[in-house]
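In the block that follows, a single chain appears as structure tokens, in the form predicted in complex with its partner chain.
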Amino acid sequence: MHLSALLSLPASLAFLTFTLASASPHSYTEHLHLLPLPQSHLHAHFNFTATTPLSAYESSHFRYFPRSLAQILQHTRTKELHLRFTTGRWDDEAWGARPLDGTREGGTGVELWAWVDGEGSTTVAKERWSELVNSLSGLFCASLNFIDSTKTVRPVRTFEPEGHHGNAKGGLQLLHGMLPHEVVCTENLTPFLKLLPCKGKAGISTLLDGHKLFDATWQSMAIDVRPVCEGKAGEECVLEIQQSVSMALSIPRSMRERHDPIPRPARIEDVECDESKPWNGHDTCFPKALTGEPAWTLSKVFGHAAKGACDLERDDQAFDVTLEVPSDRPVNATGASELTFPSTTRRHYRLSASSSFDLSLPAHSTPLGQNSPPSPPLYATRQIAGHGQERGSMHTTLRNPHAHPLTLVYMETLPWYQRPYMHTLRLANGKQEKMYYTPALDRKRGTHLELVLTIPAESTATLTYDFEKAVLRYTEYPPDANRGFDVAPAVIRILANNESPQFAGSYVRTTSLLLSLPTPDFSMPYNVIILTSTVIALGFGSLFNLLTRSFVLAEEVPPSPLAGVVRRMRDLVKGLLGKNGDVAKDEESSEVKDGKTAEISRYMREETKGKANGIANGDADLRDRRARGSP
């Protein structure tokens, strides 16, 4: 059942069969595939395909295969691995059906689902897992150790194995892990250049640049790890390596130089105005929408031409380089043979090592209805409803524009702390066939949802369910927690179906969700110990100096040193100040002062000696009053 899934893949794969025919042991390969697409844009496929004979990966000698990958695979008993980095979005709508219907891409940021040896036990396989994660994020820069058991899923429909196992098959575990809030840049494009036996030095992995790529409105790398079997006699099985990275560019602005990255208008005298609107004059212009195709140049739209070529134990009729472009369409190759092939809207152009290859296609206008690119099997989008910071919706739109009915499975992996209600899920439009579901455990595992569905002719199917937001412990926020957290895409694979053979093993994808969680002040730890230290500063400290202070006369107390200099500054500053003639004024006033000071202070030393007087003349006081006799 699942070869013949395999076999009835669309014609847009003849291509990579056949460089698979050839696949003798220890072979290498790879191929660019240049499609431009509707609205200025082009689309370009690089596939590096190494493979090496099983008895030579067994006993880890390797020669185009990457050794580096190989011992990870061999140290995690991993029998396939399929790993994905991507960025952007496929337009649907105007460039049509995915690349590869959508079996070479991810969702949003980084995807891996490897089938994994684990001897029949649940905890090996997710010990080998996690060590596997953890290798892979080492080698290619990516945090792919955060693909951790809150992450993990076990899907039962969506994958399939693309590899020959053979017997071994039923031993095999199948772990999926995604990180949609992943960045994907150029410290992931290096480690994958450099399992590349010609590294990026050579061939057609010289167009690769970092700042073309990321540049692009959507690419994605995939690594893809299978073994295969031809099961012809005498030859034995071949672990096979395909590496592939995938873009879609907008011509127009990867055209830009590299120096002046500004996009500018261009000058009036070069636009063309739409003379159909009614505002049309001397002075107001509305230009004109595109038709037609930009011209372009390879160089310029990747930075530099494609340098020498990477034949490494190739055949005579292997080309490196398509174009896929109408027949009437004028092409300018330079430094590559074009081989000549019955297809009239394919070229094919076979690098030489000794010369640099480049591509230059001048502005041509396509007449109507030659440009509709093939429709994909299934619309789909997904967002989140409701508002609020306890609960929201899920609501995904699935829109099947054929005139046949299509059976497809729906993967959802949702984070632990968006918690679904099963019990609200509705389906419009279409019909459910199977559920799949494994409920959440809170900080262990998140939801794992999938759905088979059946969404009859020319309809558009609606999923609806509700779900609660939870509270995050303050320590698990990441540090900036008000912009939300990342949900994974949905994955949903297309079922071979009685009426709808062409489209089976297909893939679409749902872009990614930003949930905004409640959030807490996380100024309040500062906010607490700042008002309790002056609470008690001020409380304490006022209470303490009222129970303990004694009140003295102003001059018991001992000039303390700082107010003896803050007197001598202040002086200073007054004997600078009042040199210009405010001096009599100031003296009278501080003799005033003193005189005052003086008048108070000899008072109270009369007191006190009286006092003292008193004191040590007490007895004689009381003297004198028995002697006047008491009153």
Partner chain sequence: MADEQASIALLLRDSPLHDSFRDESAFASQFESLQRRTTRAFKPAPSYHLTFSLFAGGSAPSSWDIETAAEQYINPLLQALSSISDFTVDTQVQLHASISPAIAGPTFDTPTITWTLLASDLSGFVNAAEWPLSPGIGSGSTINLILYVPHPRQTPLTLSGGGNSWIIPQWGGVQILNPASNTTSHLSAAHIEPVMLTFADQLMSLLGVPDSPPSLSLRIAALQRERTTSLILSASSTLGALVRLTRKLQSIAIPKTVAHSVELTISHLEQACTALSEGDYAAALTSAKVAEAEAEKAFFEPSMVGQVYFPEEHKFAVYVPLLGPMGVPLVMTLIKEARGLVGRRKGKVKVG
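Form predicted on its own structure, per the form predicted in complex with its partner chain context:
If you are looking for partners or other molecules, they are not here, because only the chain is given.
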């Protein structure tokens, strides 16, 4: 701070400003990790970390910590928060273990869990949880307000606090909720970027384009708030927020030209055929499996290059981008300086504040089986079986690919209209240690199930149980009732044991499921409503018409004043138009009519006189007609 500006401040404020500037307790860092994946995919993990002292947080003094989120946490007395927005599916079979052991990802849709200070009361904790989800719903433009009591559970063993809460840990209550049907889109990304100090205008956050992010095969946005204490004497604890975005991009799809976004098949001349296949021929081509990595450029994958650095109190040895590729692969980097660290697979770059950063990698051929991804701690699949609209069964397969047993916590959150039969719960090829079960209450609470299981080494365990489908009220069905109802994914946490300590704290989530419930024919109520409305309209309309209308003769109806005005106007117009020529024409036509009338009268007199003479002279024809009655 300049000395002149410092001297212009009051003494107390100047002392506070000088103390904060010299100690610099607030910090902010950002980092991008790039890792090529098999099948021409690229994993990109963005991490933004900001800290603020707890004393500054309690006094509402913020520098890099987002004030809008901090005020929500203070009002709801939330001590630790974890929020996830996830779409797509991570391919464990092809890409291996999940990024950061699955700790920064959630289930499909939106997932939220937090430790709330309920002051020893469950009712107070519920009220503050409701305020939290409603506030976050408005902040992130999401439907978090739909996490009500039917979608809220209290896990026992699945989650552990990541922060340091000290003596206050005993009074905190954990609440968890999921919305598997929530669609993650640009409306959620924009508030996410506004929480950053550089607002997505500088640094690696400029690469977060909604068209590229939500076109990825798998992506997850995470927000984690926790208190951190280093444990050093005299050092104050800080409140840390980590905003992270993790995605798996298809390189050919992301590098497709924007002016022609429609995917088109490659020409037959550009396809390398696998001639070892027995069906290969001159008119048949089976594409050969890709064994290498295609060439890619950072600006083409994300749409543009990174626009400089978000230079906020960076350390001299801090790096912004890490690229994990073999050391023999050439890399061309512009707009950054490469930092040297003792690593054979990682390259670190520090962005320049005045120039754009870009990476370019040529194509690289990798022999089959080389650089295979690490194996995940567990493979998990889950599906609904059965037929009919009354009952069904849940099947979960857990496969342990390692040479040592695994101990895990398996948690399911079922909606209240899916009623499990716990006496049908079966675990094949595994051991059940403990079970935590909370039954559902219709329209009040969902089913909460937690199991502590042990899976033997290199074996597959199967968990099954039957359930009943409830019949909903017709007002409880969504507009797309025949699509089905989403069931939240299962959450699996690997526990620590002596034989597999490296997997302790890892998380695996299954995919969400679609449950088909008995659905009425909504066209029948529509038909009933239309028919009833028609009958009521006809009957009531006729009766009302008879009761309110008065019937009179036409002669009793008084002439309308408007009709008289119209008649006078018509006569006036005729009079104006007929002054010049119409009068003479009327007189001439009158004379013609008078002549014709005189001639007709004379003819009639003569005809009558002739008939009289004929009768007097005894005209035979006339007498015969008279006799026959003819005229």
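The model shown is predicted, which means the values in this text are computed figures rather than measured ones. Residue numbers count along the first chain shown, from 1. Take the two forms, find the largest set of C-alpha atoms that superpose within 1.5 Å, and that set is the rigid core.
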Discussion item. Is the shift of Pro287 between the two forms large enough to count as movement, that is, does its C-alpha move by 2 Å or more after the core is superposed?
Written reply: yes
Discussion item. If I superpose the two forms on their rigid core, does the C-alpha of Arg89 end up displaced by 2 Å or more between the two forms?
Written reply: no
